[in-house]
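Below you'll find only one chain, the form predicted on its own, shown as structure tokens.
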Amino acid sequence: MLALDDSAIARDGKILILAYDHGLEHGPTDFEGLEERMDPQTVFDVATHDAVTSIAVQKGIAEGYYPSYEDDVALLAKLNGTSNLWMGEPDSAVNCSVEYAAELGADAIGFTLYGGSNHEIEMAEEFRDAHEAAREYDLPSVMWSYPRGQGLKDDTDPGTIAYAARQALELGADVAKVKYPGSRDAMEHAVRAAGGPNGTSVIMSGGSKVSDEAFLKNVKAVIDAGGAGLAVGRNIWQRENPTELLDALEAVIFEEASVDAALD
């Protein structure tokens, strides 16, 4: 595993990414009621915030607005994406190489793998190909590690997340984004799947938008059970004030503060 400590896309080797590549894995229908947020400039403006290690992006939008922004935000380059139109078993487009990523200016290089797919074996050596091809330059990777497929019953089961937290381990991910299990015992239980402190580090998937005190406490648990962060997109870029809540998230996060207090 590659030290994140002084990596780029990590602060005291805490994590909080900017996910903004629902564009093409959602749609616009994840703009709906925030039109504003289809430009890409005003979420990149977002990023801007102390909070943010890094922005989460597709190739386009890298190439189209990353150069405005290179100096006031790390960048985390995503590899593969799908559209929602795909209605097969779960897969996904390797749509960048590690070297055009390389070209762009990413410090990290993001990868989605679907464990349980029927596409799973090909993905994961796609991933082969991507994680040392990006030690070639150094560059973390971060694995989306989402279980899912026909003979997957419940991929939001402690035991599945936790089994997605080690499969990113044992494929040499950096770091491991995985669904929130419920629960501060079921997200330590996870860590420790992963590896623990010299493992890869797990952060959790921000997911739909809640209220601001339910965010909080799922990630007050995540860092109370040895989680490095989150990545989160729509709880943040989907409020009409963005920077309210990523000043919460910094507390929480960076400055172990309780929910209560990052509120107030």
The other form holds:
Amino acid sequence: MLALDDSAIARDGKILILAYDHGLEHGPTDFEGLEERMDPQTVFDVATHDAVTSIAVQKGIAEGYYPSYEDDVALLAKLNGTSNLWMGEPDSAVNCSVEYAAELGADAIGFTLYGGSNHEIEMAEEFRDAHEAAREYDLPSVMWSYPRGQGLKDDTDPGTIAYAARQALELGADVAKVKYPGSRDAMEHAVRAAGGPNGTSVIMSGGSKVSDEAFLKNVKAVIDAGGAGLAVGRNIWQRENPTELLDALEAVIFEEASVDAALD
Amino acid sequence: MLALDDSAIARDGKILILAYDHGLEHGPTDFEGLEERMDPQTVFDVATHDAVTSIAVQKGIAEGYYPSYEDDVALLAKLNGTSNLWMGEPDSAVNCSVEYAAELGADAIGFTLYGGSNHEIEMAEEFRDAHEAAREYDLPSVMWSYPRGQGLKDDTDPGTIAYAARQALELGADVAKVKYPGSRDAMEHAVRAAGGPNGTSVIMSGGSKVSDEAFLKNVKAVIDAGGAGLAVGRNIWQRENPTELLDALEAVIFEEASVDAALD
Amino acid sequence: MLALDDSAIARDGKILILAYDHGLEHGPTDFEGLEERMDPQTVFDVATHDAVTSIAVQKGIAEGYYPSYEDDVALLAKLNGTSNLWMGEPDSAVNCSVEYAAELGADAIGFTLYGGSNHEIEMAEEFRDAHEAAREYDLPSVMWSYPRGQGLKDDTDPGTIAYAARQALELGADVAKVKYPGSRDAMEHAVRAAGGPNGTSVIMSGGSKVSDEAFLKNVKAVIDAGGAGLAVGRNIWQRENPTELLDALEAVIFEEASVDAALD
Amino acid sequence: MLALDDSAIARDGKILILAYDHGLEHGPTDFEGLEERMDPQTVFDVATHDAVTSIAVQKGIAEGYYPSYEDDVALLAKLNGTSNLWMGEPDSAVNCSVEYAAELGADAIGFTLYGGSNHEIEMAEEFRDAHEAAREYDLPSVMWSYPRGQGLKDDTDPGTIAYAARQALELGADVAKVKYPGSRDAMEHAVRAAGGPNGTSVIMSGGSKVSDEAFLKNVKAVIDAGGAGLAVGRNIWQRENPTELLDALEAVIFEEASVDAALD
Amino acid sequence: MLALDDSAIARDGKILILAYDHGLEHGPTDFEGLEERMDPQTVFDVATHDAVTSIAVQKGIAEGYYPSYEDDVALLAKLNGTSNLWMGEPDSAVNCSVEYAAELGADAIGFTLYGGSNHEIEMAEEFRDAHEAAREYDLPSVMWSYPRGQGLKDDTDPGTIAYAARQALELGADVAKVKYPGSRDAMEHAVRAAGGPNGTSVIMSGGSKVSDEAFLKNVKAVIDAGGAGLAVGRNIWQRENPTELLDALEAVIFEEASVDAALD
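Given the form predicted on its own above, what does the protein look like in the form predicted in complex with another copy of the chain?
Below is the entire complex, every chain and molecule, led by the chain shown above.
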């Protein structure tokens, strides 16, 4: 594991990833009502907020827009991803090599694993190659660890989320991005499953847009549970002005503020 | 993204691709009534028209005929393609390596992606390899971004076309070739989905032969919507004398003429 | 395309391939009644006839018998092929690398493509590799272009044969070996589909044994249609003394004789 | 075969592997009731007991925790493994390359083979690559030889276990880890099937937690049958204080003690 | 083809392979009643008999036991093989690379091809790689040419056996190991199908244990039919003292003795 304290994608061992790969994963419908967000520049601008420790994008977005922002935000190159036109068992195309990500100036790589899918084994082996290549460039790896597919009844069950965190640890990911399992206790279980203080760091995946307070309470629970932070997408860039929420997230994640204090 | 302004396959940031891979994709039936067009030389002759900024052909055609025309037109080497004898889910064989295309004098590569097909993931990974190899030769990549296959009801639905344009952006294509989504508004949506001015350029795919006026109106709508131009095949080379239409296309695409002025 | 005029497997731009891979493709039953032909030496002897411009065999036959004949006949190394014990969709194993064929002294490579088979795409990609490797050794490639498999009703339909010839052109084969489509007109259509004079050369595949006159008439029609010649197997080596027919073929193919004159 | 006498993972030709890959293979449920064992450090501490000749873990665990223990215990890098979310025929992802395992300081590699699974052949070929690469680093290979999948009725049948041991020998594993076949005689049969004294060493796989006496009796039977030792996981680290049992195992395995003496 | 006269695995152009891969292919049941034969050393001892020109074993057996016998018998490294736990269409894992076989001191490689299996094409391509790599080490290749799988009604039918021998020739094997087709005439047909004197040598596969006389009569028929000899396994090592039968085989194969003379 690479220590988050020295990592280009963390600050003081805490992480806030601004995720922006929804155009590939969900398609243009995610931009309904705020079409200007289809222009990546508007989201890179958001990413310059101090709270954001990296922006996660696919190769094409990095190639087109990161050069203007490389002094302002770290790049988390999401290596795999697939459109939701795909009708097969959950799977994800490897759209970018580690070598190319490094050329684009990536500070870390991101990789999805769908545990439980018919493609789990193939994806794990693709992760192996990415992980070992990333080590040669000293790039940390963040695993989107999302059990999904045949046989999975409930993908936010605490046991499933803990398993997802454990898979990330055993396979060598430095950070595990998991769905929120519903409570601080369940999150603590996942953090422990990831090996504890010296293991894989666990962060919560933001999910669809909810109220500020509800969202911040979950984030606070993650931090209190020993989680390293958050990856957030729609909850931020689907707002016209996300500064206020980013300020609040900064307080909760990096300054140990309570939700009430953060919302003031 | 590579800037189209400097690109060998664009002029003033605008594109007109003469596509001529129908012999592989559709077979000899596309030449019915004008059999001399089966001789590639006759189409390369058409491609010398000033309006044409590149000709898109498969490896064998490039190998056999491009040497006589390399001073007259840029070569867009279409790397994958498949006969319509194929009965499986939409897929496309990679018939040419980037290295070999470069040896043949290619100025850009072309690659089909069938989003939504059972082969989408495999094709996206083949595109990754082609895209990254093309970058080493400084060749731009043009994606034929055609959602197709199980689960796709309507492949010219505006949302589908916008998704197709977005996939091209996220995966790193410099140009997205998409079907016409039916209106200027829908095309504008696709252009924005492709990231806007600094993103992936969007061009319209010509489709089957229609009347000059109807065709030019669509092209004009594409240009007005911020599209970079057109890829046209049958609408040009299925005519005995395509000069007139090429003149008109040149006016609409490169000189901002109206359809009426162009047809005069 | 490589010009046939300079090719080691043509004479004056014309081709007569003696094909002898039936032991693999059809099995020993093809030798019933003339068992001595199972000894490749007897067929290599036939190939020393002036009319024959190359002999097409699999790797093992080339390895065992070609060394004694390399001064007498050109070697067309058939790279893929499969026994008829195979019960799956039409497919063909790649039994020999281009590198190894070159070591064996091959003057050209041969490759089967089953357009329309469930394995078409895989075979096209294997052909790509073979074709591009062959270019490095300056070896022409001959495609056995045989549409076959699910969805193919009639594999000698003129449209199908023209499509087969076109596929060979688009994929970069120097010579297309196709079944006889039933008439000179249909053959002419196929020759044009292959790009005409500067495109891929088209030759007829011999098929099962028929009468001399019927056979020669077809060959004559191919030549008159602009075809480059013939690949023949059983019609030659299933005879005890094939010299007479080879003399006649030589007259028809290389000396523009009529069938009547050739049979005299 | 590499002689166990010189091996870094054996002592006096005897082996006690502490296996700790259950977090991946079974998930967090294996830690119920003793959650602190999810922290690998607590198990590495156990592994420092003199009786343990190596600890078997996946890449991520080795990467995160082995650096602090490399002077205290040998590392057996388990190269493949899969979560039990996987619903397909038994299979195992190759999560770590031999090269990377060597970089992590591995003293041996571990590899699962599911004989009888639909993936047996693919796994055997992956083992070939791992085995031959390991030879270049002089690393012994331990095969988890577990017949499983369609057609397997009883995976602890003496004939099946003997077959599992034989497969390990024929494929080149230095050590075969097999399930206990139920009796000393059956174990002796397996040891002989593995080639006897100069062949592959056979060790018993611990299985789920049972009483000390029952467990030690099986281990004693293995040693008496000529087996080289034991791989144990849950029977050790699911205890709060495993020292006593490790002391007993040390007596039985390395000091030829009886079960009664060992339990005193 | 490599001439058998100069081959390390033949003597005077004749072959007697002692095959000992049954532990992998059939499992320990083949050793019932004579368990000591599970120790490879006992079979290597048998292989030191003058009649034996090579011993055929899998990688693990070669690695463990051949070093002590390399002056006494030639090593035929069987590269592929699979347990009979496998329930799929006939297939065989490639368990050893040619490079590694050469390091182990192999004098030849052995490779199974199941013509007619759904895996025939994949196996033929694996044989291609093995064959061409073996040529670089000047190692002859022996093909276990066993038509098997869907569509095969009778795998000892004379036509099938002749086809098996022919496949070996066409694919480049130096020696074809085929089942006995029931008569000298049928064997002669197979020998001719393999190209005759300068083609691929044909040897008979021993099969399950039968009486000495019956067995020797078949061997004699093979020799009389022009076959190069025999591969024998169970008929030899399932005996407590195989010397007598080996003496008789030596007489029949190498000294042209009659069966009666050989049995005296």
